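Here we start with a single chain on its own, the form predicted alone, put down as structure tokens.
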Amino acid sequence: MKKRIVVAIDGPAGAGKSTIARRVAERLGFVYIDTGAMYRAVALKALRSGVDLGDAERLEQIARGARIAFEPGSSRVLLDGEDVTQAIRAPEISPAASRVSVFPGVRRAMVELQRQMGASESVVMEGRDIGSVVFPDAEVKIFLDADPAVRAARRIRELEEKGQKLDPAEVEREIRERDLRDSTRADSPLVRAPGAVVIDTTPMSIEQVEQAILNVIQERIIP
């Protein structure tokens, strides 16, 4: 395929968008991107820092001085040139990451970012409002669900193989806060796309998620 492909996966937190993005992208032979690890990058540069994180201006002008790259052919996420794959998924920087992403000079800021990153490459792109808002022409949009006892169960197994222990309620009320956040701001909310297929992951394996949007990648731009 030499048309350049976007592909757009979208949904909550702990419904599977990285791993089953970075599956997808690696049959496709696609980059690979994982909008959420970049606004972890600008959350973990604003915290090393000390600003806080309230402060609209001063975050926009860290998002719009960081220098974000996905290292190719592997998952490494690099700002300003250090590898911070470990450092993003520290347990303070998911909140962060999350307050930092309410402010609209932080979202234009990486969405200028990640339309740059689609604009020569066929790419998968995983995060929130990447069918809605990113890539609203994506030839293929996908959203992501699952119920949130099972989202926080993933996330807790996730955390558990590196070697975090975490109290399942509370895991679970910090998705459901989550949610709301992302789903009430005023810039960018998470929304499902218009012309995306739901795929509630709830019941199903990862192999199960991730042939079903490649049917649907099959359907949509495979001849």
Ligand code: DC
Second form
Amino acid sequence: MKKRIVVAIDGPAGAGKSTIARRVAERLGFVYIDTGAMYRAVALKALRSGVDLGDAERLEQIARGARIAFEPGSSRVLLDGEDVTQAIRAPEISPAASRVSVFPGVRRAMVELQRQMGASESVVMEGRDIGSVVFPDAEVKIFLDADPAVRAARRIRELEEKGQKLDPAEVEREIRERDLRDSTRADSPLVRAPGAVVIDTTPMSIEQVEQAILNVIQERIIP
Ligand code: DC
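Hand over the structure of the form predicted in complex with the named molecule; the form predicted alone is what we had up.
Below: every chain and molecule of the assembly, starting with the one above.
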């Protein structure tokens, strides 16, 4: 039987994690798991239910009760059976997901689910705490980073491609705020996990980052 492998990719918003992780998973035939989408789904459910984003207890109930799944073979996100792939990308969901993700009860529920998802299949899983908390024994750990201005510019372009027009200064401010919250929270902050290979994607193309990661995987897994 082939060994099951975990590739953990962490980093701040706009570092290129989703694009790169999806491509690497496709190249390797691994399952791609976007854990940010899971916190986004919890935030969406909380907002729809009118739950205060500071109410730890209610948020944990929401996180435990939410049925979050990825449609096999696509990157569609299902929340209680509904396709919320578009809805979780609305601009107001980004700060909301960052806010709900500070609560240990919410994190416990998501981490349990993430460990189940990576238990039996080889995965490329991306987020903030994959190499540090979810799979500290991952065979490959990557930390993707980039200059904050470049990360904001990438996010603006991504949103523009989806037809959303936003003030660039506002997007940069939102990203900085979110990074600060994500990296200073008490439970599972964004950190460079021990053993993670750090890649600064600022001057790199998507193809170059993909190749750099494939090289690391090859070095670590097929010595
Ligand atoms: O990757 P993203 O921008 O879709 O993530 C949205 C928020 O979810 C992010 O600001 C922090 C939180 N998150 C987290 O706390 N842990 C993860 N593993 C992934 C995301």
